[in-house]
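In structure tokens, the next block holds one chain alone, the form predicted on its own.
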Amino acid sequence: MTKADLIDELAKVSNLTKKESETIVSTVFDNITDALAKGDKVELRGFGSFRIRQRNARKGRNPKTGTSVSVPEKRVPFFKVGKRLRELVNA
């Protein structure tokens, strides 16, 4: 499912225009992104939670040349699936 599919589905279910649905979906995504950028955790009960994980610096390898390269530490977004969603997927 793409963002456009999600907008279309929201418009059908809620009797909103596509423009209104796009605004809602964009607002939700923007707020999740902003919260993660600030380092906050976003929890959606029954669905899952988004948070930031710290990756330590490490030595990597350039697959083309085989030379060793230094990979700096970084923060990456992480999604942990909720219990209900995990059960639905595994059913």
The other form holds:
Amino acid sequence: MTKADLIDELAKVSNLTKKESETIVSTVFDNITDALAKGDKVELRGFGSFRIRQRNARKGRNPKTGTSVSVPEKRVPFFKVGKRLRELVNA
Amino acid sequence: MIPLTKNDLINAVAAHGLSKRQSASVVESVFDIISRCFERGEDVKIVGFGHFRIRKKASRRGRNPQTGSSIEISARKVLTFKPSKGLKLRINQ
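Form predicted on its own done; form predicted in complex with the partner chain now:
Expanding to the full complex; the earlier chain stays at the top.
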């Protein structure tokens, strides 16, 4: 399923126009993104939680040339599946 | 640090002119639709956000770390999230 499919499906089940559904789906993911960008955690009951993990700077290697490069520290988004969803996936 | 919750998402949706009740039902629907996809074993790809994938794990032998006894870990499906490039960039800005 893609974002476009999600928008279509939402329009169908909630009696909204496609345009309205698109605004809503975008609002949802934009707000999650903004919260993560601020470093906040996102908790969605029954679904899961998103948070930021810190990766330290490290020495890496260019696998093609073998030269040593330094990889700067960075932040990566991390999703932890909620209990209900985890059970649903395995049902 | 206060986490963002479904309630915050509902308020953000309501800001677009929907009633609070309507917003709550619509936000719930978004996650319901996605969850039902996972239930069917289907992946979900949100452009600019990330890709949720169902991965099948084969059964394997594991160990109970407390007792050291060998146990069978059954085959299972797990959900993984791969953030898109856009999301990773936003996070590191």
